[in-house]
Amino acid sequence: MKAILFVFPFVLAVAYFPISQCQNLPLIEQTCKQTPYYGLCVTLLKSDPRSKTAGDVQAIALIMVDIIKAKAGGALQHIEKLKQKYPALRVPLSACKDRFNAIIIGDVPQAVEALTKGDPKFAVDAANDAALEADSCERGFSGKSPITQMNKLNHDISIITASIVKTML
């Protein structure tokens, strides 16, 4: 009878809660699960500590634009860098540098407002643009460019945060 007492709360517990809850997946993971590039997506977030405290989807989305705002910003000064080093290059790597100031300048506040004021279909668009702003720079080579792999990671930070936002519509 003692062990049917001691049994029959944790029994209770589980049916009344939710079987999402009883899963226990941290908030990063299952957001994650909704994105194409899961590993990229969990690696990055929980890089920041700030995921450590987000409570909801939008405190994740937010984070994710913070990313790309600070990739986008790395990809400008090493675009400065080779524009020096490689001189024949200045015009495809000058459009690249307009590419990503449209980034930080146009798409990531976009995507900040739009989540702020509860608007994610906005967001999704601003991802989505940086997305291709960073498709665009590497079109501007004829062949490889020098920033191939910057160029694709801004890209799948990008989907990755368009990807979360969408679950937000």
Contents of the next structure:
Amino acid sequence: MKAILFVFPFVLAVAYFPISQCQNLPLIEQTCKQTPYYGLCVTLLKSDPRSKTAGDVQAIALIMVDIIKAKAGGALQHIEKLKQKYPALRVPLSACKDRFNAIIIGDVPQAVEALTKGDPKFAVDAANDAALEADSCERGFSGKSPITQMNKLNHDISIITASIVKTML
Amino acid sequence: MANFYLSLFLFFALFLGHGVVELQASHHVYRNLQTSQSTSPNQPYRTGYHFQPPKNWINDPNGVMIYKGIYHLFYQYNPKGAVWGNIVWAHSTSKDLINWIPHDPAIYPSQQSDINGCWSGSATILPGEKPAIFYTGIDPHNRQVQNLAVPKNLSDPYLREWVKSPKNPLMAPDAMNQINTSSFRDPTTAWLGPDKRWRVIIGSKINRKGLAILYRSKDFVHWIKAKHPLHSVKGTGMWECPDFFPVSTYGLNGLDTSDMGPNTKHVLKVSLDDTKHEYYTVGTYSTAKDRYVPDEGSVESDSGLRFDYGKYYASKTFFDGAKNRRVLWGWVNESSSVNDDVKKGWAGIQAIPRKLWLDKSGKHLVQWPVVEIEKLRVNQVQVPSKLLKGGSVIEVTGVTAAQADVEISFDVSDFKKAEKLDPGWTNPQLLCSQKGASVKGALGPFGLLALASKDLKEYTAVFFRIFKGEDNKFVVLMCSDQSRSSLNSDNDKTTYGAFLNVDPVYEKLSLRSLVS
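Could the form predicted in complex with its partner chain be shown next, to go alongside the form predicted on its own?
Next comes the full complex, and the chain you just saw is listed first.
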């Protein structure tokens, strides 16, 4: 008998939760408001299932770092294809390959360790560097880049991440 | 060393040359450390006499001390690459603060209390000349805790091996003390109070309030948190690498960290996580209340006094009993991209160590590079006094421009020309950014163009400008203008600046520049 009475309030409480809570929207919206690309930030996080159970800003930041990693990996694959397609752009494409590689082997591990162990300033630096690498990749084409959209996306995602981590300092 | 006296306003250019190295400190190649990446053979940016290991990432100086006449420098080091991570305490020793012998890392993860990282900390020399290191460890739950390590063998002058207390962590966040598990780090050198209890402070924050958490102990093993912090300031954010030490009110000598005689003041320095700048205040340590009180008029924020107004962080001092001086170390991070750091295989250097003492005004500290640096000088080049015409540039020849120790002074005569200092120009760094080396002025810019390329497309300008301030007093601005330091657009070319505490009417403006 006691067991049933105890369980009931929990069941009622869950039923009354508005649907938006299941998507963790307040945390996502609050966090994304601190960034210069609110729309992109919300879109990225909403489409990542992990954000539904993210409990705090640190968790959100780690998701963003993982998105940086995934997008940088995608950039590397795309660059390999373009090297075949545009042999004349080999030099700037190679430079871009180095930069996205640096994001994956340098910036991402630094950001993850900094966030999980509690020294977020190193994650801010890493995210800012990731944005810089994407910008530098773009500049290497002197205006004739075949990957402008991709570079801008990588840049913006990195800036979003840096802004989010700055709130943890 | 180049020695010259000049009048009026001009630039000297130290042209980048190739040739025999004239200033070279030694840091023998590591034999034992494993690294997964090799460095590129072409290394034009390594310094000649600043402390840096052969490869990989470094940051904060740690546990700086002298033991049996040998200086010890530990530092945050990543054995696996050129970014921050996998941090251990690397270790080097020296007889002169300039030439170093590397040893195996002294402190690396080996206990639960530091299994996820061995972060910054300090050394205390206990009675009987027994060093003890307190450092922040990252435990299996990624909480920041404080651990104790002591030398395994006190008769090894290099103190190569350290053993950790089985009681670690000696300080940890818990439900009782409510300490934030990710804001509790960087223990200082401990000091002994008149009650024979040891004290140590650890950097922390509560929301936006930065604080120095105070712990006390009778035996250096059992520590009890004080009810109040040593000091705290609202709105300053996380306090990293606190440093708390006494200074003598007369003379240039340093004091032991436990000194609290009648002719002492105290200094508290913190590194601000928010801004990556440090600030310090001069004040009084009340042993009765166990609190630090900054002097009236102290600025407690990013706008406060700094040991160094350039790229400089995580500084730490120690008392050098052999030479009765307090010595300051600090970390300088890279201005290059991570891509470049990974390619060159290293990142970060330690700044030149400086002697630190209280100015006779009692209001701020003064520093000077340790005298041992002068041992490295060879091939003196003397340039006779010159009258400098506005807009001119004079090349100094006969020096290896990338490794020089320059002493120069400027004697200004015509102060009537000085432009007025706008009362709104209160931020010297901003002022230097707006009025860089290429912006003409009335009295200035004059100074050095260091690390200049032959065509002057790249140079680092270190210069002065004199303004007329209020009450017919003159204000001197010193700038380090990096805006043209490199053609590489990836690099951080932040310009730095500070107002100087000097009256140019009565004193020559003298500049010492260590180019490396």
